[in-house]
Amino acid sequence: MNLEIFERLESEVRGYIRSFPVVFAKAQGATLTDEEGRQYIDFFAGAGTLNYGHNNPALKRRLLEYIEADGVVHGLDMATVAKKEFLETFERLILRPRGFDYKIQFPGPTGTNAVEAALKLARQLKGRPNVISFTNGFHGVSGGSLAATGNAKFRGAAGMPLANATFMPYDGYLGEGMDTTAYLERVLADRSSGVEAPAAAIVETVQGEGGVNVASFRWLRALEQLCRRHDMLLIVDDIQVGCGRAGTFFSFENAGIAPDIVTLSKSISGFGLPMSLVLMKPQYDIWAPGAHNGTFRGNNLAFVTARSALQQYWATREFEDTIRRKANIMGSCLEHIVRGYPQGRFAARGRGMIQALTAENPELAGRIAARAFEAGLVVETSGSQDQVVKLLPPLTIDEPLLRRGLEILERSAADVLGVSRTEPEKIRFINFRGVR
């Protein structure tokens, strides 16, 4: 495989293709080919981009329409049909049926846009600089969201000190049984404390980027109650982990909270276009006109795709249903590979579509899913020490492929350890001739 090109002349900053060191060619569902044919399982799906899977034969056809018919590309924050068809399938499909009452931004297209603007609109609202991130969070990597984003590697990379955002210890951080939410209220009941009075508190209800932590729903409300005694917006970073991947259209509807600001990006385009929202309650859209804007926050394109997502697998709750039986299958496979090879001193974890196997020996993970994309199934790592063997495939995989994957993962794991694979109980494994 000849990568000299993108050695010579691509930066040093580039990241997934160390990982992947192929030239992919083409992408269908929740397969990639690479130019010499070989195809492989993603089970990284953009890192939560392509919940719906690559072209998406659906989405694709309606996006070719609008394309063909001269349909607006670039609008800026002009009216176009297409946002207004997205707006109205927005609210009909998601918003009313789940009782959200939220006004919409389009900040700009990425998911730290979209952050940078719930930050700013927090901090004119309460009138204080300070917001409440929590340890191993992943917000963005703009400047103020990386001053809220808890990893290492992308804060070391700034440049300049990294403010007004205080660190608090994430559900589970501490162990087992303790509860995290009472230390934030005790700090912040002590004036003495030395932490300046938050505008917010952000948070990801599973943290993908620092290793899928997850959160348990009465972690969540009792978060939102301390941010309603306190005078903070909660803010739910829903950027990787909605949209469907962790069960539900927005991570936090179980939990039965109700936030006061959501960001949502990756997976809102539905086919990998750039797109990101803000979503906050009426109260709060104190924006003046132009006070926060971007050239390229009227993608029409995304806007097309998104309503056809929401159109093709959010009219009915039956999408969820295929979601929570997927998830079943994941996790029963990863809690066999636990059980199964105790010599790896594995653990699994996740909700949803977002699951993972976290190894007691960082380098483990690393090895495994090196191994992985070996026999063909691209999966990547995360966490704070790339512990993490983070399972993310597009949620309209095919079961069979799914199996096939999980297959992969385990037997990736045998050969690591250099032991014979432990034949499941529970799961029946369906070949895939398409991956070699």
The other form holds:
Number of protein chains: 4
Amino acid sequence: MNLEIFERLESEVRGYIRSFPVVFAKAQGATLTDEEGRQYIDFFAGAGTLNYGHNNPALKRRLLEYIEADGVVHGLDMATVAKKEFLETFERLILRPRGFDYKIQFPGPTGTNAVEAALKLARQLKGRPNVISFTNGFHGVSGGSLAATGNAKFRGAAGMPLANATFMPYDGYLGEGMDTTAYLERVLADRSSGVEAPAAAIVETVQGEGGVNVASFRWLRALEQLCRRHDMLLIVDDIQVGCGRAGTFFSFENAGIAPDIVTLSKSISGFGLPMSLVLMKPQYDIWAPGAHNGTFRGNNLAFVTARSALQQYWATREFEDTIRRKANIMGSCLEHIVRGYPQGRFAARGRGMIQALTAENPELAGRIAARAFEAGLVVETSGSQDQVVKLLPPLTIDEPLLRRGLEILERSAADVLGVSRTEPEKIRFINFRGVR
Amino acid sequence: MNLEIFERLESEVRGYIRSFPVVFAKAQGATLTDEEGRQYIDFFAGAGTLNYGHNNPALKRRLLEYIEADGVVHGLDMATVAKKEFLETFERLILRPRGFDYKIQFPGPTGTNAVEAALKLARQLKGRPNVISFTNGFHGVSGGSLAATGNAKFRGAAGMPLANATFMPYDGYLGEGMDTTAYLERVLADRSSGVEAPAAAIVETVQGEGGVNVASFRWLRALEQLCRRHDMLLIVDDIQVGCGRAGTFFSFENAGIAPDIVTLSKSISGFGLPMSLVLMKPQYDIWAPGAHNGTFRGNNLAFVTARSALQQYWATREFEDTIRRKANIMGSCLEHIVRGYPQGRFAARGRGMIQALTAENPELAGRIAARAFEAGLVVETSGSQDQVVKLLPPLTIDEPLLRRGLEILERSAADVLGVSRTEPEKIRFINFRGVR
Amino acid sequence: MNLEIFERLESEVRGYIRSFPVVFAKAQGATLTDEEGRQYIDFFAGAGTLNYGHNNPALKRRLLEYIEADGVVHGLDMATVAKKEFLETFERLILRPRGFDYKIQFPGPTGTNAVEAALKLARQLKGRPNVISFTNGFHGVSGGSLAATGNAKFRGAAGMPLANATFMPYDGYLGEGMDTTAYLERVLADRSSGVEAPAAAIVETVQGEGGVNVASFRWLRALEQLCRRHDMLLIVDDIQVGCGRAGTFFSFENAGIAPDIVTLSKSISGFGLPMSLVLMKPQYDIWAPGAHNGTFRGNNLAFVTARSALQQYWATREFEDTIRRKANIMGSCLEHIVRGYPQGRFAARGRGMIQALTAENPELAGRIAARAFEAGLVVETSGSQDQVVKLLPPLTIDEPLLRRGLEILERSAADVLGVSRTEPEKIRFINFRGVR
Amino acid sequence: MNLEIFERLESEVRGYIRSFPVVFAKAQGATLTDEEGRQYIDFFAGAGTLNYGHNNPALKRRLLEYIEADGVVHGLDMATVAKKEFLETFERLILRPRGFDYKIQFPGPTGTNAVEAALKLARQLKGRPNVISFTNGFHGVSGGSLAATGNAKFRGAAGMPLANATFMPYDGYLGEGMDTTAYLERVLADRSSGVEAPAAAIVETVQGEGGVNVASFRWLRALEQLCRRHDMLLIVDDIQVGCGRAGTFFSFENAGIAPDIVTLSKSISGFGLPMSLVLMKPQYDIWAPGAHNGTFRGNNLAFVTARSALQQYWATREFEDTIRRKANIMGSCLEHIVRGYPQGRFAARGRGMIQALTAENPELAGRIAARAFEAGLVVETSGSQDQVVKLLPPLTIDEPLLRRGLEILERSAADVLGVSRTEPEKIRFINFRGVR
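Could you give the coordinates for the form predicted together with another copy of the chain, as opposed to the form predicted alone above?
What follows is the entire complex, opening with the chain shown before.
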């Protein structure tokens, strides 16, 4: 596989090409094909961007029609037919059925644009620069978002101190017994804690990049109540685990909370096209016209596929059922690995179709992912030490392919541990405990 | 024209929809068509994103073929065929002929992503947080870029102080007689000036959002030399005026400078798709793998059209000749307006096909642009007081349409001033002084 | 008592004059006398500045002789006889007997000057801006120190965000069971915690302004070890509880730790004159000549009395014995109040001769202090809600006067609670548990 | 001269001891005496702290009486007789005769404490963090003041970026022809200049540490008007050139401006004792009680000598006459040197009794000062390259001693240049142009 031009011309900053050193040519559904025709099952899905698979046929058809017809492609924030139709559909299929009356901002087409806009809005609203972020949180790497992102690799690249974010322990960070919102409550109530009164807390309900850390619904509710008590906005960053990844359209639906601001990106366009949204309660829409801008905030091709994805998957609750079913398959397999390979000292966790196998020895995860790639499975590691194998198959993957990928994962773990695979046939028949 | 859903659902932050209150449906070349079939000449071109016009046929054909064939759409920074072919073409048609050996970073698909990455890299390289930016500079609105952006409307929206950028007067800011690099030299040489030693200077060769302020080539050379003397990197932000807008592919080619870092975006994809690049001299490529990331940094559809645009327009010098010719038409018309309507106290400026008509009375510009829109011309205002009518037609616009647009502009000026139009036929026959 | 000129001319920022609304004229030992001749027992001692009492006769004699003889009063950091003699004495009586080889900086004559210098030095040494501070810590109110001070009243007065300090829970902050250094260890070891690698931790062994919170020696040792593991300097801010206040010259002597940097001020001059010191391990003395300055860093009158105080009190261990004895009297009395007035829900705490009575109802403390003042006792409140009555008598107070002050305190508590005083004679005969 | 203990024990940060490597023992008026009995004329005066000379007899007598009588020495901000009498005298002799109704804050006893308080107040008042400072300004080295101080030696020692101050060119910085307030006006009026709207401008009327740069009264008036136009406070930092140094009590009296906030320190105590004041227009006294504090803000010995100094020197205008006369002698001598030693390419400047000889070759100044010290004159250098010999004799120096010092200076210049001294007797008879 010839990667010479990448090595010669592309900056050293390139990353995934090092984990998956082939040149991909085509992609369909949950399958990637490289230049030489080799196929891979995709348990990575563009880090959560391809919830509906690669080149989803329904979306693709609409996209082709739109381009053929010379629809407006680039529109800044001018009104276009594509944008109007997206807005109508998003309101009808997503907001109304869930009882939300959010207003919608198109802040630029990437997740970090959305986070930047959300943080600006919160700071403007409250007149306070500080925001609460959480250990292992990831919100993007542009200046404002980066200050709220925990990982030292990204932070260190800034070349300057990052200010106006205070990190607090995420759910579970201080061990089982400790409700970390109690600590946050303590420092916010204490006028001598040194923690500046924050404008907002920004949180992921499941931390994807941070290592698939799952906040309990109870903890999220406690956080929401704490925000109310301390006059802070609650921002849910649903960029990675929204759009169905955690089992419902918004990841927080079953938690019974109502964030003040929500950021969406990654899978919102449905087709892998750059797009992002900021949702805000109407009373918080104090933006001055044009006060946040961005050349590509009107990516109309994305509006077309985004609308199509909503129509295709979110007109009924059926899609959620299929996610639940596949999440159970994933969870069951991971539990099987945890129990079947005690020498790996694995643990499993996740919610919906973002699930993870973690290893006490951080090296193991990387070796399993590398072995899996050799065996035809694209899967990435995450977490502060890359100690977590993160499973993000397309939500639309068919069950046989999902099982095949999980088998490759198990076999890779077995290979890396140097043991023979235990009872692989059992994977299919385990009883699940319901949605994790 | 029904804008109800935008007014009801979209955040107050929306901007251009207020200037151009119609719903656009289709677009081709330099022409936009609204829902009701009305056509507009586009002198806005997506704020410099559509240098090759809307739905450019050559690019469109390649895009459709790629999508039809299930090419990889979303690739993070994995290697793909589309990316490989773009790299090869960019090296062959752009870098090599111009004697550059830049390495290439895909920092996320928007201009502000590129600026963020460029500033991070400079700060890392020099170990110094401060950067020099210039009055009226615009580099984006995410945290890091925003600190280097001059406009108070954007800065104020941050809700917090913005640090680590020092603003210096741009070329001409202190009047004709004063070389503003002399002041910069003074404060950098003076250990007691209070200006922290900077890692870099970031500059636009023509400030688009700032009001079409044009830096002379002499000033740019002085700035480059000053950067060398003070161990600073020179970053040229070519997002708006690169890709041919100023007459050459890079806006600085004729200035005889060699920036250490260059940012490109807007028209680099050629089709209005989100894409951006950071170019850096190879010795400065000290990035750690993955230290800057972004979900959409591998927007493969953009790579396909970007490559096609390079092949179509930059394989020979011919395209530059057409730009020069049209720039002369624009300049000539603007001079005609300046001289023909002395009561407007207008001035004209620009370089290549970014040109501007400025009015002493800032209200005039807005009224002219509004009148022009009624007459079927999309044109925006810029500058700190929106006192500048900014002309950014597609570089590919045909001459009759260009002239038609310029006539609408003149007529709009005349209408706003309440005078009758003076000798419109003269526009075509004035002698030009060469590229402005 | 005529306070008219203060009310008319002095800024609203004035504070203690509101708690003690009389004009003081003279002072001797532990006694203050107001304009009208009324006397007060001083349990405040200049917030820890007058450990040897007001106008200590031995020091006063030397001061008068020095002034009479036209000794140098103001010397910037030029060498003077007074400074030389102070240095010799400090080395001989303080550093050598305790096995320290600190180098000495005169950073300007106030505590906050010392903290500023200490933080600068640590940041320079490690090349990292962040420092760890602790909840309820107080280190001064100039820009650099203020960022490490917890109290929102002081922080809010800055009128800008304060950066580069991360607050962590002090010993006991998360309740009895939780060793807060474990949390600190966790976030420092976790590369994704969002807490920037710090240059140093700055800590008070007993937090005076913060409400007389006492760090256990075990916790201090754990903190020191953590600093070693994470390449951080340990800075002990001994401004309020050094110079014998906590029972030994340095408050940390019995903890068995060796801070990298120590700040001293308040009682170091012994006479209430402005003076401060930064002590640093010799290997950390990387200061460039003159890189930190200050007009009054050579307050020679203070050097004279400082030397005299060392000679008078620290040539033998005897002084420490008297502190221990009086600390026991104080502790015993406070326990008596806690047990004798259960309706007050009081608690007592402290170390050496900084002791406190805390009340669950924060209003109580202020009312007790006010009542005590009426009865002739000057005592202040501290803590984030002023919920703590803080006892700081001169270390040299004689025992009868100490007991008299304690009796006033008890009577004031009784009055405020509306109960009759319980068995006052018992105060004298309680058995103590040793130094608290 | 034995400096061993300083070299062994004192931090490398020590500075002046390197320029004046002797141990000073006594001091009277304008004369310093070292351990070995050698005498030096003092043209340094504690960097402007000893305007009334060392151990001024009148002040000394009052100080001794106060201490003998057990007056309160340390009082935080409690009311004392000494403070009351100072306030009365300051109001009567300084404020009322000059038509000022400033309120007075005691912010801690050093200049940098005063600057910190002044900046906090301005930021609180305007709700804006940015302040304008000027090239070569010096306002202290604690965190807040340091951000407004220009010199890179001090700034670099912070070990972190310093924010929220924007440096603008001081009077004369851009050459004779250019009024630098015009540039400031330009960037403040331009909403796209990138300079955040400031809360205040802080300025020295003569920059002492910055190299004796003198702002014209016209420029100061322009600055004041600009502050009014842009809703900024004008803060005059009169720490070094107030208290008569520039010819009047406040250095700005003859400029006809009325600063909103004034900082005083250095010579305000009159005796070299730490003391400082912040004066603010009454409407700006929005301080919350205790929101800025400091252990030594009630340095009562300083209040005693401060009051005595006011009574002694500022009850009539006579003292100003003597300053003017001596200033003329100084100016005349410096002009004599400039003209008489053209090979030195000297220039002279100053106002009142802060005057300077500058040399084009920065080494010259240091060599002249060193030579002068050998000859018995203490004089320091200042400026960004230490290119300025700064003359700050006590205002009370008698004329013969002043002339003797000036002769030493001239001889030292001659020696360093290797020429013989030209017509020394002429110094006395030159005609002066009036106060410089």
